[in-house]
Every structure is written in C-alpha cells, then in structure tokens.
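The chain below stands alone, shown as structure tokens; this is the form predicted on its own.
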Amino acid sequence: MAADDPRSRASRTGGPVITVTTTVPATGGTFVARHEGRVVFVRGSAPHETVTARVIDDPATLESARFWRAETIDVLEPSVDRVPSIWPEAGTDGVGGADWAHIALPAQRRIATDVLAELLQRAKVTSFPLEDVQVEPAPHDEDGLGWRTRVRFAVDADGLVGMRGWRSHEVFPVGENPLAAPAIRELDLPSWTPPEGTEAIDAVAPSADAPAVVLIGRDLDPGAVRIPGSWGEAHVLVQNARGLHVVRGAETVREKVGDLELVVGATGFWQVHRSAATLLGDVVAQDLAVRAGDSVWDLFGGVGLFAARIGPAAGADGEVVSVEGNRRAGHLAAQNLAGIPGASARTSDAADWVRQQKRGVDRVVLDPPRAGAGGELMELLAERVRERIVYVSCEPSTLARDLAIAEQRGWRIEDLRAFDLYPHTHHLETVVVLERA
C-alpha cells in the first residue's frame, strides 16, 4: 500500500511513535519537524510544539524513505497558538474535515500566508512582493463558524450518519459539527436512520432556496425515502446508479448574489463559504475592470457566477463567454446568463475552447480546480489575452506553478489577495491579477 493511498484508520496504528518538535509549517496543513535526521510531515500539530506522533507510512518502506508523515498523539509541550478545539470530533482520532481547529483563528491565517509565500517563492515568482502576501478573513467573519452551505456525510453499515477520518474509510459522530450553516444543522442528519442503500448524504443550505438533502447509493430505491417533518420545506433527491431522482421539490436551488438570483445544482458546485459568491464576485469584478465593448471568457464558469457579474459591464456591444466542462452546469450558465446582453455559456474543456479561437480576447477570468490551469492552458492564454487575466484558486500550489508560467511567458502580477473561505482548515483561496509586462 502506497503512503497515499486511502486506508483505513485500522490499518494505519502499526507505525512507530515518536517524539517530535514541530517547527515551520508545510503544504497540506501538516507542520515540519525532524526525527534521527528526517524529516517528518505531523499532522494534528502547531508550530513550534512538542508532540509524541505515530508515522503513519507503509512500515516496509520507512528505512528508505526520504521523510515520513505521522499523526499527533500527544502534545507534550503545546505552542502558544493552540486553544481548545473548536470541534471535538474533528482531529487525528475523529472527523477530518477540520484539520486546524485547534489553532487560534489569528495564528490560522498567519500560517496559511507562510505557506502561500513560501509557494511563491519556491516556484520562482518574482513580480509580486512576497512581504505583501496576506491571508484576510472573510467580511464579518469573526469565528470562522457556521459558513459550510455544502457539507457531505458518510453512512456506515450500521446506518450511523457521520464524516469520515482523514485518509479513512472510519465514520464518525459530528457532534455539533460548528462549521456547518445553521439550515444545515438543524436538518439533524447525524439523529436520523437514513433507508437501507444510503452511503452518503449531502446537504446543501443555498442563500435564496429551502435546504437540498441528496441521498447517495448506488442502489438506493428512491421509493424507499421517508421525509421527516424536521426537515420543513427541504428539497430531497436520491442519487443513484441509474442517475438523479427527486423525491421532493427540484433538482436546482436558487442562490442570492447581490441583485443576482442564479439557479444552481442541488449535486453541482458552489462556492462553499456563505460570503465567498458575493466576496468573489466583487472583487473579480473590480479586478478584472471590463469596459463597454470588451471581451472576456469566464473559464472553469460552472453556473455564470463571474459572467454574470461581469456581463452589464461589457453591455452589448461586448462579449462575455463563460466556459465550463460539466455539461450540466453550462446549461444552468445558458440559463442564468440569458437576460444578460452580449453574455452566452459554452460547455468545451476550457484548453480546447481557447486553443480554437481564431481571435484574442482583451480580458480573461479563470478559476480551475484544485489541480490549476496547468502549462498549455497558461501558455495559451499568456499569448492570445490581450490586457488582463484574473486568476482565482482554491489551490495554492497549483497556483505558484501557473504563475511562474505566466511570468515565463511576459506576464506580472499586478495584485494577489488571499481569503481565508476555509476557516479551522488549511484551504484558502486567492485571486491574483497579471498584466503584461
């Protein structure tokens, strides 16, 4: 078994336990520390703080290895940016969907801008003053609690309503689970037997929509579904082999944007965050600055969010094509786009929908999935975007390495912010505006 392979928790307890100093902190939300020499990846942890640790890679390959990956035990000599977690249940023994909970929120996103800048640096991206890399909160976010509008649960075979461990097959109990939406918590799902077949369950708490609740199995029988009367007006759909079933209510939601109301999928994407819609979508649209007659392609555009935003801006004599791969949702961007003057949606693979246009285009917008851009896409764009491309990413890595290919290729960064979307975990997300050079 691989060391990232996913495994059980069962599985992983036969590493060796060690006894650790963390020191600065790595990629992935797990902080640097060194055993005999090695380095070790510990999980659980906070900067500069003693810990006993179990590795949790493959035995057979710990002699050999250039550094392992271990989990925090105990903390023998706590930092001073640990408090009492925010969430009990999550952690190295429990949930793995708060990984920082455990780390004072100021000292959260101290952190997470020590990674990003060390990203930057690492990949060579000199154009940006790394003294000016600063993770901010979101607007009116003071705890970091309550903002999850997405959230996936696992079921077990005994039908116990749960999350998994981090890199485990294990569910379980949420708790209070604080950094669900409240719509979300008071469906009650951990105190409810979900009908045999269940696997998953995601629940969805839109802005301008009652609460979604899809049920996931690949032969769960739709019929088999018994709605409670906890859950008020709430959409219910089944997700199963043979494809997308509603129970009650639609197979879309409705979310609020500013004056925006856009129809969204119940199963499809989302910004998670409750502010980041609206966050996103004011400041891509003050970066990107599109005047009357401009053209612009929203790339990786699931419903038209930005398009949408940006769209009165170029007016009719301009173009605005929003971009998206998942047939789906480019339906639901040629719906919510229709009322827009000079705004359509495409659904292309967005390297292939730029590879084929005869004509540059004066602006672009692009927000990739974790795995980023990637080379022929930057180079892509680097040579046929005429003024300004606004780059938004939920993947810091992925987004030093396009970077450095943008700067490769003539391009500077003009502006980089970054938002902490993810509070009591190590995601963030970033927006960054290149110009030429």
Ligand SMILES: C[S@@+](CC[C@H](N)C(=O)[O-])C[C@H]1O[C@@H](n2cnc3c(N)ncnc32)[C@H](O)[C@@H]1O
Contents of the next structure:
Amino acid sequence: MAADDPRSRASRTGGPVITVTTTVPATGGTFVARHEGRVVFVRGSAPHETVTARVIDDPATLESARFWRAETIDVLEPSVDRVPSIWPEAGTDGVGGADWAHIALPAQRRIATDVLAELLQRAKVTSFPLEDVQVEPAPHDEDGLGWRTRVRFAVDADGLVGMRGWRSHEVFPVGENPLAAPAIRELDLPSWTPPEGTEAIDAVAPSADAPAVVLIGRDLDPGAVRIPGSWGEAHVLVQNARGLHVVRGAETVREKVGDLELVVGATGFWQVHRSAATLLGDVVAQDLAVRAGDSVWDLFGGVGLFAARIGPAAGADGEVVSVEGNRRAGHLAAQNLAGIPGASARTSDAADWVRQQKRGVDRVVLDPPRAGAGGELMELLAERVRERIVYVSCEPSTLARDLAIAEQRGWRIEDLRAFDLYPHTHHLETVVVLERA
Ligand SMILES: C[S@@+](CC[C@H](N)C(=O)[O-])C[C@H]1O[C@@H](n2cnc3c(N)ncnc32)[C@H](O)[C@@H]1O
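Show the same protein again, this time as the form predicted together with the named molecule rather than the form predicted on its own.
Next comes the full complex, and the chain you just saw is listed first.
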C-alpha cells in the first residue's frame, strides 16, 4: 500500500478498514450497512453502494459495540445518486460541513425527506400524512452553491487558514469553498496570513452591509491586525479573552428581510442561508395567521426576526413578545422592535418565561436550537397556548420527539413543510403548524 493511499491514513488512525454495501439513509448524514452481522453507519457514502470504510470508534470498545461508525475512504461500486463532488476538499480526510457534496442535489432532498418521515414515524407522530412531506428547495436555489452567509475558518499552528475536518481538530485547506457566499470568497481569507494567536476567523456576509471579519484568539492583540486590501470596507473585529474589540467599522451588521432592516451582532446568530430569513419570515407569518389584537410569543427569538415580521399584524391592540436567552441578542431585539407598536423583547430562558405567564397566549412561534424545545416547554405550551403553535426546527430528531409530546397533550399537526436551507449537507429546516385536536 503506497504511503499516500487513503487506506494507509486510515490504518494510522487505528480503526479497521472494512468493505461494506450501504442501504438506506440513517440520521446524521450517514447510510446503513452491515459488517459480519453488525450495523455500521457509514459517512461519506450514498444509498446502495459498495465502499471501503474505516471504522472510527474507539478500538477498545469495538468488540462489545452494538454498532460501528465508519467513514468512506474508497468507492468500489458507486450509488446511482453519486456525482463528482461539488467540493473536492470536503469529506473524509478533508473539511467537514458538506457531507453530501458527492450526492446529486435532487437525491439529497429525496434522502432528507425519507429521513424526516422515518424520524416522525419512529417517534409515533400520527396526525399528519407523511407521504405529503417533501423537502423543498429555497426559492431560486438551483445549484445549492454560494448560500452560506456565515463561515467559520480555523487557523492551524503554522498560520494556515482552512477549515476543520469532521470530528477533528486538524485544519485542512478549503480550496474554492463553493458553499460560501461570494462576498466571503472575495475576502480571500485562505491566502491571508493572520496575526499570531489567531485560532479561528468568522466571516459574515450580511444582506445590507459590508462583510464582517471576526478574528478569534485568547491572547490576540487587536493592534496587531493589518487589514488587507481584499477586505474592502469590511467590519473588522477581534474576540479575545477580554471581550470583543472593534478594529474597524461596527460590532453589528444590517440584514434586510423584505421591507425590514434588522441589526444583528456580527458574532451572534442569524439564519445562514442567504434566502432563509426572508423565506422563514414569510412562512411563519402565513402559518401563524396573526389577527389584530392577538397576543403572541416569539420564543428563542434571536434579534426579533419573527416578532418584527408578525408585529404589524397584531397591531397596537395586540402584544408580540420576543423571548431570547442571549443578553446581547435580546438587547438588539429590543432595538429592532422599538418602532413596532405592541412588540417588545425580553431576555429570558424560554421555559422560565412561559412558566411565569399564567394567563397564557393566543399564538406562539418557537425556533429552538438543535436540542429542541424539550418536554417541559412542550407541556407548558400545550397547556398555555390557546390557538396555534408554529414550530421552526433545524433538527428533525428533536422535532419528532417534541411533536409526539404535543400530540399526546391534545394537539395535532395542521401543516408540515421542510426546506433545504443547508444544501450539500444532511441538515434541513422544518416548519410545523400545530392546532388543538
Ligand atoms: C435557531 S436560533 C433562532 C433565532 C431567531 N428565531 C431567528 O430566526 O433569527 C435559536 C435562538 O435561541 C436562543 N436560545 C438558546 N437557548 C435558549 C433558551 N433556553 N431560552 C431562550 N433562548 C434560547 C439562542 O441564543 C438563539 O438566538
């Protein structure tokens, strides 16, 4: 075996190299195979193909493990869904973050649909016909490229600006990085030598502002940053152990959503796909169907995206409260909602907030992080929301768990739509409308 043969790299990591044939998709972007009777979840593969793969579990636990996890190192008989990767630097022994770059885009959406339906079925969610579910592309997203408006680069000890591998601290070259928005690619960060002490770089491409570059490093000196010409008018920030420092520009950026303009922290959460904020804002506004005078909570509200979108429908006689756990984001939400009568922002844990609101509310939109809402919050909402819940989820496994709780507490699914807002990855966004059964 030659020194540069991927299988020699595999053997250096310690796991056995096996030959398997995959079948159906599993969660987390993997595909199911069997090896000597044991289930193996294979990453970097596609449905129904034969690959050599290296097992990545701790060698000490392999004998007793019920299943193994493995990553593809060579394709022997390709799947009909396999295409030349849109990002050759991604995958096994390369950058993470594009684990389906080698699967045809329509097939990615078909596979994500199957995984979502399987998760809902396994959680025993029964109030919606799963055959009606179909992952939809974002509007005008023909190739799934150039969508990522937030990218984290990693910097290795030699100053190479690249990206981390999957489950790895190793930094790999990024090449063309085709998922990044053009404004991020134009910054040309991989050709730049960052100041000593830089551990990571966040690049942000807002829809209504110059890009932002945030250099991250415990001991990084803001005075050591030399801004290259390729960054144009970019905001430049340093995040070190003492806090966030503005080198040039501002620590916030402006994002446009339809007619709205919102202020967002350059280091804070914002929907990543270039079309996501507008699309989700439109879908949530339509699904929530707020009427004048309604009371509404926007839980896990970030900087107030959904509250700003639905606030005018509730009007001055209504009440829309955006509830956000992060203090900085909550402060920006208050700023973004200041001009909308009846809308306001609170900084609070979502479940704490709902527990304190004994009077209940007409409608709720919630958009939790991947961990989902969880049992306590779902039970509180099932009790305190009078008419409608719209659940926006970026993690179908926790969504399925939470929907099952809602059904057990007397709610049913009125509508469910899923969107491919993370093309060339296994992730997807789902929006569910719940009503009392
Ligand atoms: C997926 S983001 C959604 C933000 C917003 N809806 C948007 O679309 O821009 C989830 C948000 O929940 C916040 N968060 C996380 N845990 C929370 C909690 N326990 N209570 C309230 N907010 C929380 C995060 O800070 C983050 O802003």
